[in-house]
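Below, in structure tokens: the form predicted on its own, a single chain.
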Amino acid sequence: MKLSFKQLLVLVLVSGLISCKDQKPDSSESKSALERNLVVDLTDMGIEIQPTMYGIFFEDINFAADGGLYAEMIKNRSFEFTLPKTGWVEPNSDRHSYNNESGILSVIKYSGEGTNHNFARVEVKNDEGYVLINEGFRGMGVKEGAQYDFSVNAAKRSGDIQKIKLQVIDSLDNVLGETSISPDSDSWKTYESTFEVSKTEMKAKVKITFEGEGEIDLDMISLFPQDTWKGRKKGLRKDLVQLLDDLNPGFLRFPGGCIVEGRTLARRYQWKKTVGDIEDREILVNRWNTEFAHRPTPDYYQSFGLGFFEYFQLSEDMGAEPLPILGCGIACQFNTGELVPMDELGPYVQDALDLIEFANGDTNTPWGQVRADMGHPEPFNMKYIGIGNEQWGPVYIERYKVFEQAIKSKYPEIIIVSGSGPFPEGDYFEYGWEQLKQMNAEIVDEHYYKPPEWFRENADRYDSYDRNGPKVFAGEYAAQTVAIASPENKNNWESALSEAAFMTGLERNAEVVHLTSYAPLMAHADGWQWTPDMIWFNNLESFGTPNYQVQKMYSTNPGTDLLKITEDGDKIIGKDGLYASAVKDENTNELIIKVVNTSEQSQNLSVEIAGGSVNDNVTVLTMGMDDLEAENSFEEPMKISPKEGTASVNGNVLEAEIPSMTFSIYKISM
């Protein structure tokens, strides 16, 4: 078809508009900018921003621990899953034949509950035919030129197997790296070897073969990258911890979440089973493995290679206060809600007392010695402990009272975190707060998973809270773009911007709100159960969502003292889409103003700085986009992220324009 010059011109103009669709248009051309006159008062209000104000909530959901933060690459390394060959494949074997041309693996149960109780017995009848493959956690991510540590516990039983050969292979069976060990004992012995991978592969597998024939027992077949966080052997995945450390967290809450409670009491999280030698830690089926019909993960277990010692160590690495949460004798009330009878609660309470001793006790105490034997003779100086996660009703309160009395009697300095249930309003919430306030509870954990508009509408949530009552831990929150636990929820800009608006209210109420954390923290792109999540990763890559970037902007600019910011004497809590809070930082001698514009109009800010003087230069961090559906991704991990800029102060007045759909931080030297 032949086009006229006029038609061509129209096409060029349209294509130009399309190519610019991701750029922020000049709002002032479509709508005149709103004029806003704000006042920041530098007078000290006597309200400190707690060092714990912005922290991290970690739960082993979405393959966040095994297959994620914990860098082990072999799934079911000790053959402990309910179906003990899960994750392992013998392509040339058939359990209904003698396998004379290959061989077969049998699982031997050698002990009862309470420890690692299975191992594998491999009978190799033909070493040219027998192959054992491990699929990893939705595959294994390996990198060209990287070093990997292979280890295995082995004992020769009969015959003469000379070598155990490990190869990392791709989907076409190409060898990407290999090594071998030579077993030489009929007693259990640990063998180790290191090798290099020649090619990057997202979904590699491990292939194990043998040289020689006979029977050999195997356990703890393990593969780790050498390049772990802080170079620790058999440690944590470096890129994921770096994302956490970059948040400058004030605390690390662990190990959850609903995972603390268990679907049943028998399957609850028991911290004592997660410390000591990793080969002796008894695994547990993950409570999220079949929680949602839309994302069943029956191969989801906890090896506890990432256990309580490692959580304490990670907290120390990041300069974060450790905040462990313990079960209180109630299984998850969304599941079975099983109860420990009150007269049988003693062992649960003792677990809490023993945990404090493990974290803080001298090496002459039993649990302090366990910590020392694990390589940390110095105490972890734990200050907080949480009792219960999302429990509610009289059954929780009566059990909480027993814990509180026992802990405060022995360790009066420990701050106890209690809970107000799973919802931010309603009967459970009101009853919990009423009872805990009567008990003079120290910190109450609140959770809210709500639509983005709820966050924008509730920036004043804590304005009316009793300043003399319990302090608040906003322990789990995230904007749900569709519905709670919907697989269609997105980590889009609308959710993040709404959270940024809400967080101005958290900061403005720092007298009441002492800890906050987004949840959940992490999700494997191929193994998730719940959305949205703050950090997404696959076997090789990771990125922070817009929600992560919002959290980071707050947590790396927390300030030390609260200041008052107003417009016509009123708090700035959403009029015409504008939200604001202000703090000063005694350490850097800066005024830090956080402003969120959720409207479709640009807003011109004239911010008078009263009660003191500031310098002229202003550093600005700005994150914004008019496309509220936009998300970060593996392809564009920093699509929505803060950009640095500058502004100036004239006569103690900051003049700045904040575009539509934008979160900005203004940092001014004092």
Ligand code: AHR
Given for the second form:
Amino acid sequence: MKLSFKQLLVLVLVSGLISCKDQKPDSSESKSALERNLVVDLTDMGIEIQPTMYGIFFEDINFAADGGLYAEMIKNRSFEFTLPKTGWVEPNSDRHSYNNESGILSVIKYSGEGTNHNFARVEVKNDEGYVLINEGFRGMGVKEGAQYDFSVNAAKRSGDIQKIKLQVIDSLDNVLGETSISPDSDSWKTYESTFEVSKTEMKAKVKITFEGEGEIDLDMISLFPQDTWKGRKKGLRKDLVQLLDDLNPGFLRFPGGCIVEGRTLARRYQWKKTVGDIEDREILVNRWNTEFAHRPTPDYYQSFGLGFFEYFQLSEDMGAEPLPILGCGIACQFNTGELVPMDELGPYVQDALDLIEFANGDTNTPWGQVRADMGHPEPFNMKYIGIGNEQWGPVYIERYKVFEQAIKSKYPEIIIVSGSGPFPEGDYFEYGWEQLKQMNAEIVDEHYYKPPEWFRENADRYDSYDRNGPKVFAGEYAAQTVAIASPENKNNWESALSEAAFMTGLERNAEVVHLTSYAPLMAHADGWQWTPDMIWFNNLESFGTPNYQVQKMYSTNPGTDLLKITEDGDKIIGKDGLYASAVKDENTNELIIKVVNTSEQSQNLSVEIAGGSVNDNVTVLTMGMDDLEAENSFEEPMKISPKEGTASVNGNVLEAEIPSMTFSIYKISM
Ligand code: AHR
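Okay, that's the form predicted on its own, but what's the structure of the form predicted in complex with the ligand?
Whole complex next, starting from this chain.
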């Protein structure tokens, strides 16, 4: 029986509802502290923690790019959406009248060279009456005293429109800031102006009016805050990038996720259409717009203002390895699963080869030249490329082989990431791994969206993985408190604590696990499709969830070399709710011990440090809450976040109490 994505989702939702019910971290009858005697061995195991161990998965889902990271405030700035007036309102116009007291905007759709074929023709019949409003992405966030850059392409056609006035207004039509430009040409010309906003408002709109009457053509109507990440013009939202940068990410995976594949092949992500002049980047409907009937977002498109160049630049800014994932001629198998015939795969493979040239090629190569023209003559030094997202079955393997052959023959140094499908077990997974292993694949991507209990019970997942086989990229994972992608899922403390417990297993298996990332990354509070998500934002503010804080505790304390930590000679993988892993950091000369207590009892730790000596100076970071349902929020963004404390080492024994339902990191100088 074939199941559609929706049927599959319902099945998963229902089974998730059953399996997630009443699952809570271990609780014991007695609440008295447990005594635990652990041993950390400082002897070098010869296993490095890869610098890529903790990274970021970015996908344009939940308004993460347009309406999120990409700071453009005008929605549908070039009138290219399928319904080309989406986002725009003319309160005083009626398309069934001549609008003699106002005017009207018509969308002109021309054919010809280039990609974006639409622009707006505004006929102003009475400049006292005509108003054009853009609603932004669920409003626009503006800040008191901040500067904003307005720009527009315009060409006068007839009459004499002397001014285009832009005002930022609140819901009562109060003007919070304004500026104007004076069009002076009947050819296309870009006009720019900067202005200040006098009051903070989360749901502002842009109001455009005119002085003079006549016809004028408009395109690329744009408004950006000046205060972007690194002050780049038309750049990225600073607070959001800061949250990412604070993670000290080892890599940035982009642009997804299912968005890579597209619901149909025609709507797959094509990186070449996302580079070069912003005006020429061909807009595409976002595949998440109507994926979930319970969270429709029909106005969700990709402007690609955040395109592949910007992703590479962002990776560079954060010191993260760029990890692009490309489609492999298979549309999302949860949707249509359209396949490119094998004898027509050439252009897809060429896209991968050209991407490597775009990222790393000399400026005298065609794609290296494109990169240089965009302002980055130096190579981006890309080392990894992913082929396929959540593909499965023989159709994936046969296509993957073609990519692998082509990439390795031209660029043997590039490390290829392959995929094992959407689930962490089962037929698709087993088949994918078996095939990829036979092919000596380098890194295999695994995805798991599972109940919190699964994370607590699978801290030993990688203990049995072949040390000589492909390495693992835990490329998408997150504890689902209700069921996969249920709108009721919460980023609560139970989910984060369970992930923290599981991650001790990732760290302990650093010999096999080389890259990991939580997913999805971001969600707009008014425009999301999928939950849970690591970072939530609205038009003004953002915060990291407890899951973000867990990721950050790991990624800012990654260490460089694995150490062995045991209790009675055994791995510490959840007995009485205790989990632990240990590393040393060659750069800071520290021993770093991560301990998670998911039980309702506090545990008295006595950790013997064998095989070397340490100082008695210990820094402790502890994050915890009695309330497993607790969440961070815009009002209390740091409610669940690590607090610093101290502990002591006496005669090479660390004595510490780890309270119930907490995650602690002990840093001991060596
Ligand atoms: O993270 C959300 C989605 O989950 C990704 O796009 C996809 O790869 C997975 O199914």
